[in-house]
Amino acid sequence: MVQSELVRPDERVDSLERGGLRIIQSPRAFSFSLDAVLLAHYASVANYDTVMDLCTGSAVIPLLLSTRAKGLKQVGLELNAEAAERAERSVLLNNLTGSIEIIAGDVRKVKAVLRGRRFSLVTVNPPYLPLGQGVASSCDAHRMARHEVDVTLSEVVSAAAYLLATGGRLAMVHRAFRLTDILVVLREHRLEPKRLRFVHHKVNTEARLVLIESVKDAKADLKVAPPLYVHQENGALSLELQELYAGGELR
């Protein structure tokens, strides 16, 4: 199928500067930032792993993990509609169907859309803010992906746990303020944090947000890595990043 066949006369295609893989985006939809790309070169991914996107947006987690790891299989789940069905125009657009399945459905019902189905790694790039804090957008699309209008963290976290066998893991991008409330329904899930990082915009300012991976049912011992500064002080893109774009990986 062409790229004509694909894509919306209000859409546009992007690049995601990896394997020559190509976005659909729409200027009315949430188009992903960089906290999702962090996460997708965060995340521990290995040879044929069995992998689920919760909120996939876009699918550009999956898109990008597909580049990292030979033989993955992997699901983007995702509650809206049209973002799903962009998604997975996205998916035939890179040619990766074999690959990357998106099915529209709700995080909160995961037993009954996915019906008993394990996976070894879970991503998620969730909505940050709980309802009351900051300011809400009037796009039903933007409001979705930013705030827990339809999905909470507890909510998220217990999807995840449900969807993983003993010694998966679950990788999250979130904000850093809510560490917190991050670290303990992890544990609540028998989720354990065992890789933790804090992204800051630079150098001496505060980290705005935390990368953390977990693995279900396995034993206390927590890494803080350096903190990842997104820019330089003159504005530049840091060197890590700088290296990331060119094909490195994270820590």
Second form
There are 2 protein chains.
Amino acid sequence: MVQSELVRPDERVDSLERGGLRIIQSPRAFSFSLDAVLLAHYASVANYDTVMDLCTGSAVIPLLLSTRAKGLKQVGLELNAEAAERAERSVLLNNLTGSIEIIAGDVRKVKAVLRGRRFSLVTVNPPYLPLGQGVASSCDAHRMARHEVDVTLSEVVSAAAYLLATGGRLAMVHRAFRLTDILVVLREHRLEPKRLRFVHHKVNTEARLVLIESVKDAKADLKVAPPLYVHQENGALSLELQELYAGGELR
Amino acid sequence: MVQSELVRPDERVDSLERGGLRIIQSPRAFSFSLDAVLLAHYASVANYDTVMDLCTGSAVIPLLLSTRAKGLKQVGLELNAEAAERAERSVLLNNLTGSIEIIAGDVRKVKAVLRGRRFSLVTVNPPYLPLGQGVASSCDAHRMARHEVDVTLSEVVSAAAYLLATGGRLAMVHRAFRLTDILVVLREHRLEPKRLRFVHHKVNTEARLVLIESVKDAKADLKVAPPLYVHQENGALSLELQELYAGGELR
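Switch over from the form predicted alone to the form predicted in complex with a further copy of the same chain, please.
In what comes next, the whole complex appears, and the chain from above leads the way.
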């Protein structure tokens, strides 16, 4: 599709720096972050996977996943109708309508919205802070993406558990300080954590994020990978992230 | 006490490389490992703490803790009567009978063995592998220290929860692959994980151990520290461990 027909005057188009992908974003709404990019490169995606991205926002995760494996059938679920409509136009802009479907719907109602549909991989970069913590943004779209206003960690994981069959994977990125909540909730939903990797701003700082992949009904045996550093000591992007942007993958 | 009166012909005396401390060990039984040394330097011990070390073995943790704070009153609990008696002689050998008490008893029976006694800090380097995993040693003393033959993770944490009042700390070292089990069991017993640090053999290897400190009835907010590396790339001890053995502390 021609860009001019798909992008509105108040929006901008950013490059995803992979496979020529472009993404439509609204300066007024929540922009995709490094977190989503890291998750899209951490999830163990295989050819012909059926993928569900919960809380998909601008669809950055399905767009990036489409460069990592072939024959994917992906769905992005987004509560915010305006964001979902914008995501749909990004899919069109990249000629990926045959493999990425955007659904405007509530993650708490997946049983109704997606009755009977099952996926081999679910990804989610959920809203981060538990209500009452952190500074709420005055902008509603920001508020929704940053806080558990509309959906809690438990509701997100419950939806993922419903959408996955035995052996299906859930890949998630979250704040490191919520690790106990995350592991407890995953275990409760029989989504056994199998791979985990902490993301540090740089060497000798506390972990800021955690990347985690669970397998439904798997036995307990967690591999904790070497940490991922975002920056070098001198402030430049770490070699691993430079490599990722150059087409490499995270472990 | 004179060493010759306290050490049996089939035992040996090792230096703990701190404060002139010595420890009696039997070559036939389980020797203390790096894990215990790391835990003794990770626990946040304060002057005048009352400390319980569960599964104390050779009492290496109480001995090392005695160099880190003043006015400590410590108890080491050990199921194996032979190990407990040997630990008691190590305490004597270091003239620490006034501050370290060794009790031969079952961690599963703390309510009976230690009725009414409460501690400000509990430390534990528990048996590691769940039953059925790993290669069982032919030696019983080895088997007990390495496997959950006599006590499970859940029983150890339950004992710690009983022995701590609100605000009391539990410092534990365990295998990283059990992280989910550990966090789930700690949360179940209202021992909220507050500090966590992974131990890697060296850079770019998976985590082998996890050091974790919980606070009873605290609010959820976990700090994940930068990783600890045991060795440098060239195989030498890491600078942080060299510093620890020279009198420094772990974070």
